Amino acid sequence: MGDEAVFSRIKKQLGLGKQPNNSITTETDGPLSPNIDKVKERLNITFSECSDYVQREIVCGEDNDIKILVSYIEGLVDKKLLNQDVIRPILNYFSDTDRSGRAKSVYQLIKECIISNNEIHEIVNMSQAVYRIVSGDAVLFLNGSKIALTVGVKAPPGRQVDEPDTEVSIRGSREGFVENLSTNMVLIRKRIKNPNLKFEMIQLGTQTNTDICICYIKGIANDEIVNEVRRRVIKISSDAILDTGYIEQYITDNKLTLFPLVGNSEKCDKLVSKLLEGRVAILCDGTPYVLTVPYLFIESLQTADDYYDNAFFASFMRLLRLFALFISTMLPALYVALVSFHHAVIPFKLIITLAASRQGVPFSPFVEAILMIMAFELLREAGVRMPRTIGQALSIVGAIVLGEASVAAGIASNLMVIIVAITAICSFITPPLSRTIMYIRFILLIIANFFGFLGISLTVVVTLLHLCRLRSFGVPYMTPFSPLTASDLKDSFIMVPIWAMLTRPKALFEGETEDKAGIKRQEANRISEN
């Protein structure tokens, strides 16, 4: 999808292809009119009722024979830069009445000699001009010329680079992506100083014309995956693309699964590591979240800190996250199944404790668990939606007060409050799967209430079979466990030292030769002690 497709889309949405009810007869899909008055009138029609559209006509020269129209959107351009690089040099240059010996035309003088800005492009039709104006560039129309010039003086409002709140790191970079696409590209380029780092620009959204960037490292990323990403992104047809979440829903392999098949991150160092493994990133202007594909299940248990720390500690933390994933998903359902069906499995002393804690509770264990988990989810959602300072206090105080009041009123048992609290804590340890775990937790609770351990076991088996069938851009979701890839187990639940990771994940290079340069990460040598 090139610029022509974007320009034709803008022309269609803005009605530039229709003949207006006035004397203007210039075809908007043809060359620009050399008459600056007609261009000005056409722009006024196009941007009618747009209070932020600004145009300035400059008349200069010895006989006032040079007319230039400068058009831009207020707020999207740096006025100081526009005056310094464009308007002031033009006025100063042509204020000199001695124009003898100037062999170049006015257009050539402005383009080659006068304007000091490095970002200058030529446009030849009105569709291109409109697109450049709404994108934040200043466009110069010269009387008598069928070619206009765009000058890069963009200054869109936005926040500065800061540490992301959603992904906190103990060690490593504190820089996170922002809403400006150019800034995000610079943050990546700063870490990968390699001409093989490629950025492909695409515009999506018939109304928004949002800039989308496909990022990968040529020679490392699998060409088949890059082509598939490009094909799926270009295929998107929508009025608006406001966030990478829109793109994720269009390009995911299975749109009905609860498990995430496309990764996302706000951290620059995390994304760079994914690119160096052979993955492809998708950036969107207006959002700090960057997508990465293919995305595997094991990535939900990995963090950037794992690679900065000792391999033994990182392996222990990954096993701890796996245990937390099991607890947050299964613990309430196991409790309900034990109390409702499998009393013989519970030790006698624990049965006495359970009976004492449940004395006076009017609800069954299933209803009790549903009420307590729903209360926790409500508190968590309220804490997220409230202002940050109020939300933290609401979550903490609300959970304490609600737990104590429920036990005192006889609505819930002490043990149930403990189980829900442990489940809630464990659910925060694996953020990428938090929403998926919430759904599976409720499903397991319902099945445990009717079928006990048998229903839980069957549900777990069906879920594992579903996971083994999932694919992310052609790569099995459960890699390296299904199918088993022994060389990729080095970075799974147990992590080997970074110097021992000699190859990149082979699952990302399926179908390519083993001796391809992109698969090999480093040589098998290490500095040893003397």
The other form holds:
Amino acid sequence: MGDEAVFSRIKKQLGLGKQPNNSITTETDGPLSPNIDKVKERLNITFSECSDYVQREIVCGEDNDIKILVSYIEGLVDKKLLNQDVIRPILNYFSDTDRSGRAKSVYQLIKECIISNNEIHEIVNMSQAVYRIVSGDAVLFLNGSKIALTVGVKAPPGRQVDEPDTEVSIRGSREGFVENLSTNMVLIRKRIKNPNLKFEMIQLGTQTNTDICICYIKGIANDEIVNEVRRRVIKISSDAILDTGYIEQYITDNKLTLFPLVGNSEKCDKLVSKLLEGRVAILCDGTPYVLTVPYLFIESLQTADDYYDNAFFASFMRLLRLFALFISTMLPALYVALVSFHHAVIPFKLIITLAASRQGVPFSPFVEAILMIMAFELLREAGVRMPRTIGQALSIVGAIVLGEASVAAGIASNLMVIIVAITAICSFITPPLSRTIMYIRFILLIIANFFGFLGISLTVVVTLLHLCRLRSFGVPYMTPFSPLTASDLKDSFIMVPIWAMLTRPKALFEGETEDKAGIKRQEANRISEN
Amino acid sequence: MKTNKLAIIFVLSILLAGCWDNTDLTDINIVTALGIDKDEDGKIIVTVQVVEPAAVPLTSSSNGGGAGQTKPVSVKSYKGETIYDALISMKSIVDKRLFLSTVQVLVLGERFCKDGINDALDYLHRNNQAEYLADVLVARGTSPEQILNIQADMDVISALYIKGTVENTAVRAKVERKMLIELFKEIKNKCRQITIGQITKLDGKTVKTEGTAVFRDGKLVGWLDQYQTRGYLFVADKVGNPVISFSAPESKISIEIIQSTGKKSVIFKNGEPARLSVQIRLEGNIGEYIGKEMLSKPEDIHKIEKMLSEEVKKEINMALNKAQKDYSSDIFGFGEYVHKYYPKYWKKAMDEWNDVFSRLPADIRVEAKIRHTGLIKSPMKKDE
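Starting from the form predicted alone above, please write out the structure of the form predicted in complex with its partner chain.
Complete assembly follows, chain above in first position.
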């Protein structure tokens, strides 16, 4: 029963895309008037103070009886194309008086014989017309006709397809997504030449009317997950959707976790491989970042390069990343615990080195660690926000002057500088988790200062428990480890060669969606009540 | 409610069991060596060797001008009623808390050992800080204070220098390496008497670790020299790779033992122990051969094997004699054999076992094999 209800709601919502029922159009709602002057008047009211709105009236025919109003937004349409496909054919056709007296009506003539553009739609509603105009189509109103025509001559300004800055790979495609939705769709389609690749369009944002596209491969993606994605995306009610980041925050399973439960990528090849594994992608007009769900923990250790390279190297790199993850979360806390509590487990020669490096440092190891890590976080934030040209100077000041000077001044010990540096390096190795790690690092550091190894181990246990409880679109976050999915271990810490990966990830098909789990829980409750 | 209770339990378990002893590394004195002795009045003298990390040249931060001014190690002694008392009272002459987990060498004084160590080491066992892997040694003819006060020129931390010599000589079976944890086990073991390595002071810079201190019922009774120590270690099956040298007519031979297994047993007759039996199997390589005879034929090698087993036998005999006649102390652990195979007799004779042991004659069988002769077989000589 749940599915049908969901579907009917989806259909309704999908229909809404074509007749947006929202605030911009309330005063213009209603059927089109056949009188072109009335239409013009209403459009002028709707677009008053919109200096980018353009309308042109064409008057032609034997007795100047054919009146056409062309409306569009300047800059969103390709003027050359509009002239070539619409205006010039109409003027040419009707200037030749002999042809005008045919059997077909003027409306049909224009639609079927004159306009040379392929993308023509009929609309009967004023609000539709306004929506098409603001989306970048040209709309033709005909005097005496209740139906208007839209012509697809969109040419919004945008960026060229470029290599993404955030995800650099050594091998593999350099194409990254751009801000334009249709370009992104083309980039995916050209890699999967298959009609089973589906793009479902939805408009979100009551003010922005942003195009959102749910993309999946029918037959590979789990239908339950696709339904769940649709359900959650449609549920979003917001004024504006400016980036997929907005969507991510609405559709994530657990809104109070530090761990990312929705993946994002700028790389086309990466996204395509995720689609082929059975994941669902969510594209949004205006941003190059595409979301993928479900997103599992292990994905933050995977990179596109792994699959293009020899599995031996890739496996080693995976283990290295896991090690880096461990180091970047734990190292400062372990150091503080060792130096503050557990002197007895430090080897003899190391304890002398440690004690010598701590000599003369006025702060406790904890304060020292917090100071240095904060300095690093500040540097990083400054580096991200600053203009690129100044960045170089900043890194010199930060790395050399701060590090060296703080040791020379006796404020920090050599070893602490080394530890913070290693931690910083390691935190860049798993970018999806880097901010999560930063949080856990601070928590661990505080706990380590008060409770030593005991506190660290308890915190790690609690974190692992939390990880095992998390779900992304019904799929347990820690699969294939918990629950153990033996066949999915092939692509985890150790990776088998591509020719030996014979099955798709099983986890994506066994997971329960939220609905089902909820129903089960309800049933269980009912039984227990009886 | 349930989650609340769980949360309380969780928080309490951290708060109540958490590590309470937060001390910075700069607030402790790193003790590298500990010496324990007794004075004439029966008071305990505890000596500690404390390292000053910044003055140790092996660390990079010390290569400034400061290295010459402060000494890398300083030695302090203090008297007290017990070890614990002395260590705590010592706080009046040292600046920071004494941290004992870094102790590398524990040196016991002769007088302290003669009065018995069984009970006296209680503190080191009771305290959670003591380093169980510290090497224990007994100072012969000198006091622990003097041993720890040497200005070793091989290593700035003299404790490390002492530890290094113990490691060297233990491999060559000239001293028995005994860690604190092993000593604790032996103190509890009634079937075997305690032995501890011996340390002597040669001059202000050098120590020598050779020989063994023999205990009976926890009290120091005498010493074994380096050859007797080796014989003892052959029987106890604790030799590493000793080099055994002996001279035959017209030649001198040094053989490195590469493998040795020692088995000991007690032969019973009519329910009473009759003989001690020792079986040693060893394999060796010829390390050096100074002589004229050729070593090309198997018979030549057999001759050397025989000489080697005689030599080992001699050393074992010396050790056994010393332990039986002079000290009457079963340091070899024949008692363990009796305990294991004749438990009834052991229960009866446990207390006078050392005397029984001293009376028993011993059969010693040594099987020696030579495996390699090195790069050459026969000694170098001119072609004729």
